[in-house]
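Here you get one chain, nothing else, as structure tokens; it is the form predicted on its own.
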Amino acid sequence: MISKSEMIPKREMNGLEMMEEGKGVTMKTAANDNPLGVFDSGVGGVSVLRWIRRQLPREDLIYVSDAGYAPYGNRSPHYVEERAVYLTRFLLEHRVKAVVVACNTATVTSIARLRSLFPVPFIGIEPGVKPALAATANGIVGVLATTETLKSSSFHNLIHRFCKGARVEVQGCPGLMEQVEAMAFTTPKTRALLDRYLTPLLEKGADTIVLGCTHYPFLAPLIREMAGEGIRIIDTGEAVSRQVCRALSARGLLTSREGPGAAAFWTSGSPTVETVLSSLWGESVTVGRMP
């Protein structure tokens, strides 16, 4: 448990001076070239990281895969929250200027606490219900997500805010994240799981499917094949990358460097995740082991 006395002070963070502006806190210009931190329960957040790289090619990135404590989807909110706090502290030790919570479950359970504890900007991710409502032709949207995301008050508030006049059908997907972690994108087991989860949504008339977990975009080709070309697939990674750009720009935190940014990878899990991360990232990476 993190106590108030263990918080990183608002005035100082790992040697970086802070200045307050109204109710917000921003870093001085010297912090512009510090890296952007991104974390997820496993490797799925790389789907978001790739969008961030396209949107912000000059930024240095640090990605943390909490594979040693995954999956989050069937864990208690308290468990996920404590992991999120730990991972954020680790990223702040590496002087990140902002943190992207590239995990739907961690966002809905933990981002409010993270914002209360730490002085950097946080950008979370939530199922893309709003863009799905703009895309649907018949007003019926299906959501594939982890059990914990679907149970959260944040998700229900999201539905309540945006879904007046539309129908949202939800489907928990136990086991699907683990298939992505194992890079089993098209195996018979993955097909069987997707058939079990997609069929009820399609039978209820959903013409738009929201990928409510950052792992699921890596299954998008198979989902499109199984659901049919007429079904719209919503991946919120692109929208998150745009929000990251807006958040950094608004705080004057975009890097001043001209060259391409670097990417560093860390994990709490087995070093074998290096192969998976290299494959998903699209180039060979070296993965550090977290203490």
Second form
Amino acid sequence: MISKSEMIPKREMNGLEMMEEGKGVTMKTAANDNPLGVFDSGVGGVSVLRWIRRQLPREDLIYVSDAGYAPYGNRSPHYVEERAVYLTRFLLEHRVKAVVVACNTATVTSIARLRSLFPVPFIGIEPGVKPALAATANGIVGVLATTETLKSSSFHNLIHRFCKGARVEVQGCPGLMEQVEAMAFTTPKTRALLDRYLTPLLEKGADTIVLGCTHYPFLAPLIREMAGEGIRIIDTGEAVSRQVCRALSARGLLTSREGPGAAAFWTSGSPTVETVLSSLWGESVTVGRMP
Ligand code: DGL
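Pass me the form predicted together with D-glutamic acid (DGL) as well; I've looked at the form predicted on its own already.
Next comes the full complex, and the chain you just saw is listed first.
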């Protein structure tokens, strides 16, 4: 059994560390100074976390990579839902004031259940079909996403709601998230996989490609190179960060503290992810191992 003080990487979360050490003392910090929780099956959600940091520089952030149970994209909705519930409980133990589900697969399969179980705001991410339909010139949009996202009823509803007269072509991308986890952004294997997934969409005439998985923005430069300059690439990470800001602000949950917020990282996978997370986050981070 891991003790509470062990559960928080101290260097990263000073505000929380003080609260943990004050055992038996009533928590003085108002909920709005509590951290914001963010999770994904792996490092992909860092593509969203970076936008959140830009949008909300003073917030403390806790990021969880569920790499020990990834990928989510080829698992059953039940499996992903159970993981999402577990990760949310973990984040709530760290007193998060809201949870960002920085994973399309977990959002489409689990966000309704999370909202029904837990009393904090949840902000999710779904493939950017709507902005893609607004951006396309020829009315043909291609979506790259996990198989599970594409199968989900939420995704089908999304298309049904917004796709009036336009065409949405979809492509599941098994194996692609693993390449991002390995930081293999431009290797021959990644190129071959992307070629296999991108080419059919381009051949069907798509002039706009939706990055429907939070891992794929890290492959955007390669996608741009392979698809050509004329193709629009839609990443919804920035829009999600604006939504996070609106959701916190509407509930009076924006932090009142001055100065830059901290960021703490946790993983259910190998601690070697520290190198990858540090590189994607842009500064050296310590990664805690989840129980
Ligand atoms: N990053 C995740 C998403 O946005 C899923 C990757 C995976 O675990 O398959 O869907």
